[in-house]
Structures are given as C-alpha cells and as structure tokens.
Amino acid sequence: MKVGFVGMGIMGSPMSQNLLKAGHEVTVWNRTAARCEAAEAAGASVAASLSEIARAGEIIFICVSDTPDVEQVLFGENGLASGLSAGQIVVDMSTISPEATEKFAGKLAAQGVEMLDAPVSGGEAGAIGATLAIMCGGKEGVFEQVKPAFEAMGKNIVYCGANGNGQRVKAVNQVICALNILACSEGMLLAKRAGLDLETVHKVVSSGAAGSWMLTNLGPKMVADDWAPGFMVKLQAKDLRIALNSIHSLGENFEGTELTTRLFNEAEQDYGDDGTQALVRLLGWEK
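Now supply the structure block for this chain alone, in the form predicted on its own.
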C-alpha cells in the first residue's frame, strides 16, 4: 500500500521503517525535518508539508504526543484535512482523549474520510521489533482494510469497537502500567535501602508471582541507573491525565490512579524526558 506517516519520534520512526520492510511505499513528515532522516535512509520519501503527505497514500498514519498535536496536524493551517479526499483513511496511533477522537472522526467523516484510533503499547522496543499491541477503534470494515499495515508494526492487533474505544482501552492499559511502575519502583527501592544485591533481587523476584513486563524491562534499568527513555515520564503523565479525565467523566474516583497521576506529574517536573523507570528517582533512589 501507499501510506503516509506523520510523526518521527521514538515510536513513529521505527514504525514507519517496519512498514517499509513489509513492502509498503511510505512517505513521512515531521515538524522537525531532521527527524525524518532515519526513515529516509531506510527508503521513505519525505514530504515538504502536511497537505503534501495527505496526498501521498490511501492511508495516513499519525503518531504524535498529545490531543492538541493531533488536532493541529489534522485541522490546523495547511493541516492534513486540507489535502485529504473522500475514500482516504486516517489512522491516529497517538494516545489522546477518547472524546476528542470521536469529534475528530466526525469532522473527517463530513469529508468522506474514515478515521481509526489505534494507540499502541510496547514502548520503543516494541516499535523497533514490530511487536506492538495495537488497540483499534472505528468501523470494523475499515480496520480490516488497514490490518495488513498494522501487521507490519505489531503482533497483538485487536478491534475494540467504535471510534474512541481504542483510546479507552489504552487508558486501561496506562492505568495498569503506571501502578506496575510504582510497584516496581517501591520494591526495588526497598531492596536498595535494605542493602541487598539488586541484581539478585531482580533475578529472583521477576521470575515469581511478582513478575511483570515492567519489572522485567525497567528493573534492570533502575539497577544500572539507566534513565534513557523507552517511554518518557512526561508522556506517561499525560496518558494518566487522560485516563483520570475518563474516570472522572464516569463519576468515579480510583485512588491508585489518583496517586500515580500525582506522582508522575511531580516526576515530570525534573525527569520528564527520562524513561518511566525514573519514577524511582522521585521516590529517593539517589539518596
């Protein structure tokens, strides 16, 4: 397929390159043009503008940071909407507000353009390895059209229902992720305070009932004082704020999510560009 891809960040660049590896013809765009270099070296074309990339293929993927960024990409001055034609499909793989997603899908539908929300889980390693979990909202027939492209980027690809439901499932994912990160942080901090050998603790605990993706992948980084991001603290904080808004809109109050949202908001101030394992730094890892 001929596809466009907007957003060449930690996730978007390797995702676009996996589309290339699968044989798709890919045109990319990023606000900072230098970030397109890796995809270009892998064989992608580089568009000079969003309106140009809108005409680059039957499917246009978006992977940017937040709800306002998606809105700007779609409907800002010279945004995608100015170049899209009836019959095209926009696939937003960012993590944004479900309610905004529904609004965006409605506006595109008025142009005859279909939209899917397809946020992902798996971090940078999943983006590079094409093993992402992809949770998709929108029309099921449109999902089936796009599925071959999803299969180039992920392994667990699940249709979740109408527009917005992909984002709602991602909110569930992020609530569980954040609470796991807090659990890993406090457990490893306890081991450090007790003077235990951290590698030994991690080896035994991660192989038992306390084992989790977060402990397996983030625990060694904590032990090594490696704060490089696979997924940034500031993005986890943003995702939790979206999840908390959804919780509040249902008239609910989830104490664990309230706590982790507060902690990640605090961590964002000093460690925003670090990986999510840096939550342990907020708790006093370096004392």
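Take the protein just shown as the form predicted on its own and give its structure as the form predicted together with a further copy of the same chain.
Partners and other molecules omitted; one chain follows.
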C-alpha cells in the first residue's frame, strides 16, 4: 500500500520503518525535519508539508504526543485535512482524549474521510520489534482495510468498537500500568528501607501473586539505579491526565488514579524524561 506517516518520534520512526520492511510505500513528515533521516535512510520519501503528505497514499498514519498535537496536524493552518480527499483513511496512533477523537472523526467524516483511533502499547522496544499491542476504534470495515498495515507494526491487534473506544481501552491500560508502577515503587522502597537484599526480594515476589510486567521489567532497573526510559514519566503523566478526564466525564472518582496522576505530575517536574521506574525517585529512593 501507499501510505503516509506523520510523526517521527521514538515510536513513529521505527513504526514507519516496519511498514517499509513489510513492502509498503511510505512517505513521512515531521515538524522537525531532521527526525525523518532514519526513515529516509530506510527507504521512505519525505514530504515537504502536511498538505503534501495528505496526497501520499490511501492511509495516513499519525503518531504524535498529545491531543493538541493531533488537532494541529489535522486541522491547523495547511494541516492534513486541507489536503485530504473523500475515501482516504486517517489512522491516529497517538494516545489522546477519547472525546476529542470522536470530534475529530466527525469533522473528517464530513469531508468523506474515515478515521481510526489506534493507540499502541509496548514502548520503544515494541515499536522496533513490531510487537506493539494496537487497540483500534472506528468502523470495523475500515479496521479490516488497515489491518495488513497494523500487522507490520504490531502483534496483538484488537478491534474495540466505535471511534474513541481504542483510546478508551488505552486509558484502561494506562490506569492499570500506573498503579502497577506505584505498586513496584512502594514495594521495592519498603524492601530497601527495611534493609532487605533487593535481588532476593525481587526474585521471590515477582514470581508469585505480586508478579507483573512492571515488576519484572522495572524492578531490576530500580535496583540498578537505571533511569533510562522505556516509556517516559512525562508521557505516563499525560496519559493519566487523559484517563482521569474520562473518569471524571463518567461522573466517577477513582482514588488510585487520582493518586497516580498527582504523583506522576509531580515526578514530571524533576524526572519527566526518565523512564516510569523513576516514580520511585519521587518517593525518595536515593535518600
């Protein structure tokens, strides 16, 4: 297929390269043009503008940071929407507001353009290894059309219902991830303060009922004081703000997610570019 890809960040760049590897014809664009180099070296064309990439193919993928970024890409001056024609498909793989997603999909539908929300989970490693989980909202027929491209980027590709539902499932995912990170942080910090052997503790607790992906993957990084990001604190904070907004919109008040959102917002001040395991630094790991 001929496709466009907007957003050459730590996720978008390897995702676009996996589309190339699978034999698709890919044109890329990024606000900071230098970030297109890796994809270009792998065989991508580089578009000069958003209105140009709109004409690059039947499907245009977007993978940027936050709701305002997607809005700017789509509907900003000379944005994607200004160049799109009826019959094209926009696939937003960013993690943004489910409510805004519904609004964007409605505006695109008015010009005959289909939209899917398809946020991903699995971090940089999943983007590089094409093992991302992809949670997709939109029309099922459109999902089926795009599926071969999804299969070049991910492994666990799940149709979740109407527009916004991909983002809603992602919000559930992030709510659980954040509390699991807090669980590891408090557990490992208790072990440290109690003077226990951290490797012994990690080995025994991660193998039983306390086990989690987060404990397996982030626990050893905490023990090694390794704060390099698999997924950055500032992005987890952003995702939690989105999830908490949705929770409030539903008239709910989840105390755990209130707490993790506050803690990740605080952690963002000093440790925003660290990996999410740095939540334990906010709690006083290095004291």
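Each form is matched to the other, and the largest set of C-alpha atoms that superpose within 1.5 Å is called the rigid core. Residue numbers count along the first chain shown, from 1. Since the structure is predicted, the reported quantities are computational estimates derived from the model, not experimental observations.
- With the core held fixed between these two forms, L196 has its Cα displaced by at least 2 Å.
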